[in-house]
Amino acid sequence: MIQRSLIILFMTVIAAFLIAPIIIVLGISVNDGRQLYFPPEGFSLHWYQAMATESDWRASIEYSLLIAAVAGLVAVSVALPLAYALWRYGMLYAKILFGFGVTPFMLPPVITALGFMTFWATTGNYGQIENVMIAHGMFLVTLPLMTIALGLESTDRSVVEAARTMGASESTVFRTIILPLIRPYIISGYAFVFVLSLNEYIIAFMVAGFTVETLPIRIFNSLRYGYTPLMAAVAVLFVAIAVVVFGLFARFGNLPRLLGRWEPDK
């Protein structure tokens, strides 16, 4: 008994200081006045309106989405056939490029961030946005690679056999079978890359510099002239985009299978 209550006591600190720093954020972000005070000093949504009347915020809003959005795709692209490859053929060259698409993910991003600012520098397109939807979308392609992996690892081979028994093509297997199967995972990963470029700032600053100016960098680019509620209305607006996204996953998806708990059907 004592055991159980100590246990529940150790667990719920761990919570209380994992949601403290939001709480103060969000009461922050409701500030009446222009500092950083919790508890907040009035009740004020106008931070969360200039965040979104603000031309210069507005864009950088933008400009996150659409990155995040393109860069998710990227990512996926790339990692579905790797992720196939590997699980359909097993062949040496397939498990090097799956490798390789683990590897962005261990190293730290400013080497990652440097060998794009190079690369880009050198072609002489450097500070456009595609540039950060390719950055993001290679340096996050790890996580797709992962979760497709684990969905076609989960995927009953015999029914594969006995579609293609059956005179169906590769393709057809493919479409019919192995895609529907593992669009859960595709989706989770294309998910996962989606948040995470959101909050991306070190690739995005050294591939495009203030040119293309996400949420992140201009961020840190305000602080140079003082802290502001809006600031932290901004950093309300990460925290419900994650909620909503891996709400969705927890209410219409199995959540622990998408992170690699599966057991077979019984």
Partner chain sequence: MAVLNLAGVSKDFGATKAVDDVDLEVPEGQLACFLGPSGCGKTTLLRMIAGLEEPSAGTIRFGEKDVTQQPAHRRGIGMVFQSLALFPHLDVGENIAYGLRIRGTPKQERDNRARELLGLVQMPGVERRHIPQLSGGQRQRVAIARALALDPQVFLLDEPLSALDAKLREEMQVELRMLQQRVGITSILVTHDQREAMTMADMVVVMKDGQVQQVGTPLEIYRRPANVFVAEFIGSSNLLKGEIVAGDRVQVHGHTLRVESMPHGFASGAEITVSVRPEEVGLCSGEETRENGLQGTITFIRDVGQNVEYRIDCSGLEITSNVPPRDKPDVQLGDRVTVELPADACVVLA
The other form holds:
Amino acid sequence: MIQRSLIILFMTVIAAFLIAPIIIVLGISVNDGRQLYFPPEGFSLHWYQAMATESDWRASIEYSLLIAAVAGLVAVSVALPLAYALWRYGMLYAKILFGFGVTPFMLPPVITALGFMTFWATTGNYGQIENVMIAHGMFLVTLPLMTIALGLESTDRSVVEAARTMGASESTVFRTIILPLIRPYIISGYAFVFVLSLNEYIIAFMVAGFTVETLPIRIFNSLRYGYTPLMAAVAVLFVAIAVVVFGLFARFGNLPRLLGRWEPDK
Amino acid sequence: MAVLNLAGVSKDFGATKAVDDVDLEVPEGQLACFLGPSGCGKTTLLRMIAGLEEPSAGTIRFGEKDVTQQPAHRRGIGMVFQSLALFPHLDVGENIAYGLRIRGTPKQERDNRARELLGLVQMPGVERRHIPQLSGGQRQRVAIARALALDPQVFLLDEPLSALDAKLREEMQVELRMLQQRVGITSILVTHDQREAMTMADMVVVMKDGQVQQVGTPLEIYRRPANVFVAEFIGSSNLLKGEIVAGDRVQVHGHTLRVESMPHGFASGAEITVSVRPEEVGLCSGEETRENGLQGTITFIRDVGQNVEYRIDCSGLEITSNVPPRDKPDVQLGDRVTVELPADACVVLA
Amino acid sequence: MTTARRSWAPIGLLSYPTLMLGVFFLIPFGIMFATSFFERDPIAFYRPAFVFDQYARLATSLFIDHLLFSLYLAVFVSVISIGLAFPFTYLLTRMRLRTQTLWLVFVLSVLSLSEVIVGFSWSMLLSRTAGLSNVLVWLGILEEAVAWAPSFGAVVVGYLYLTLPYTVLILYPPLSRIDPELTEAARTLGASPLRAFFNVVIPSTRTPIIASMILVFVFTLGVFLIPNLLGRPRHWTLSVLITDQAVYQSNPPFAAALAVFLLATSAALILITLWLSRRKRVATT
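Given the form predicted on its own above, what does the protein look like in the form predicted together with its partner chain?
Once more the chain from above appears, this time first in line as the rest of the complex follows.
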């Protein structure tokens, strides 16, 4: 019994630690005045309205969403053929390429950030929005690579051969069998990139931080040059997006499996 | 439908020969079983016939046509996979009609064909069910229907029944065999279960280490095994080491036995093995003098219902005898008995 | 493989990923590597050259101090992270699947929080005006509200907040694979649940623990904003210095040298991780 209460206490403390900043941000975002107070002074949702009306914040939200959406596409477009080629043909070259794809995410992001910064400084294309899209896509390509590889691994290989014996060409097999089977894994890979790109700071900052102010950059800048509850409101928006996306995974997919839980029955 | 012909077919994986120089002809409409322990090359050989694996040497013909260089999807085969490989995202009807859909067959026609095939495998009216809703036996039938949907020339089955439990498996063996005869399609079944091979095959191809050991009807293989491996792998057998004395006499463990047929090419003094099936071994109580009779003591008795198994120690040589319950002799553990190895049941092997 | 010998499919499939990874991974890293040998040019960022000046600068005591601090902080934080995340994740994997899923949504959401937001909200939580100390005053534990940030403790708390969900997700796959019968066997042999945890669960997962610790260590090296927002300049880590050199000091060559150094350190650690996990696989098969 004591053991059980200790366990509950431990889990509660961890949960409280993880949720505390979110509650603070939520509280600040409903402050009535310009000052940052917690507990909030007065209650108002006008900071949430301000996200849409204050043009520079709105621009940042739009930048961030656009970058995240395109970065997801970039990442999936690279990950899908690579993971499929590795699974289908198992070549050493594909393995090496897969290794390259997994590396950036495991390294400190500042390295990738500086790499891209020097790259675009050299090619003379510094400060463009597409830099951020590509940089995020390539930095986060690890995630769809992992999810798609996981999806392919759980696919019975003889399904491909069965389709082949029934007259399907390689591309028909891919289109009619593989793609429908791994669609959930592709979508979750995309969603991971989307959410993490929204929240990424250092790469976006070093690649185009002075011209394309994404939301994290704008929040950081306003931390230095004058706080406003607006940033808390934006942070709440981001948390909400993450909860909704991962909640959808949980609702329509098998989240524990996606995160590597071993399933004894399969 | 066509004759299937293999000539000098080999497959190397690096230094190992998975399939070594196989020649084989399966007559039209017959069912051949590739039988052997795991790793004997039977599945690799099947996959080469399917076009899923490329032979390192040799030719494969369907009828007059050389298909060796043709990819799987142009060969006109239907295949049932060990895992069944049903498409989990398609329903039963779509699974069966997949090949037709790729060929651009109109929907109406595809539906008709699916219905027809489901009738053939005795599962009418389940077109719109999904795969996870089906039982093991039903999935089996769907996989078979799907493999037959394109009217293949050759029907290939890679241990298709291995996932079923023992009872259902026996039922499906009979049903599948009847279906194959009804359709009259040249078929190949890969299995490691000799009972399954005996039940279903017109011809059995016993394989070991990539090489064909023996080809024959189930009964031939059983009665006249070509070598020690086949004798041991198919059913059980008393294998007695000895040597040829002269003519039709062999000497085994100090006893001289007469054998009915002596294979050619053996000189006196050659070392051989005599194989006698346990059910051919006669058993009577007491010590009697008979042709090919050996005296011994009973060391073990096991009554499994359909027959009674006796193990007899004949001064160091262990002989097993299976007797039908009706003919059970009146003997106990430890009794002295005489076993008889009939001359026409003694098969001499190299 | 299915008639793969004659097929052009793999080449077609891999040409686009090769192009993208080549242009946007290998070339940027190559350029960065090259830049680390360049000379600084106050006007044009840098001047191509082949000098070891930047690497020589790494040996100065200021950077050695920062390096040692970075490593010390990373070790400190990753040890605490594993210490907290391990029992947490273990308990999580023993819960009902539904409960697990809810926790995972929560953990993932926290993990995806921007460092900026994390730094900002912890600076609030630890501040004098809006922070936790006000709650303690209200409870009568403290006399008056105090500022806990910036400080080393604040930096550690901020780091832990970032690393904890990451560590949980790294530990989740290996811990979910532990056979429940293992602890049950220990229980039938007379071990209490806590004893079974220490005697059976922890030893049987030593390799994933070490691997996770290294991954968390590398992750920690990459944290950039927390020392900025919750610490003082002496708490700056290599990541902060790299950004500072590249952006504010306009010295890409030196930033690149620092980055190459950081890269080498991280890569060595990742290779050790891979080697460890491979050795484990060999041992189990």
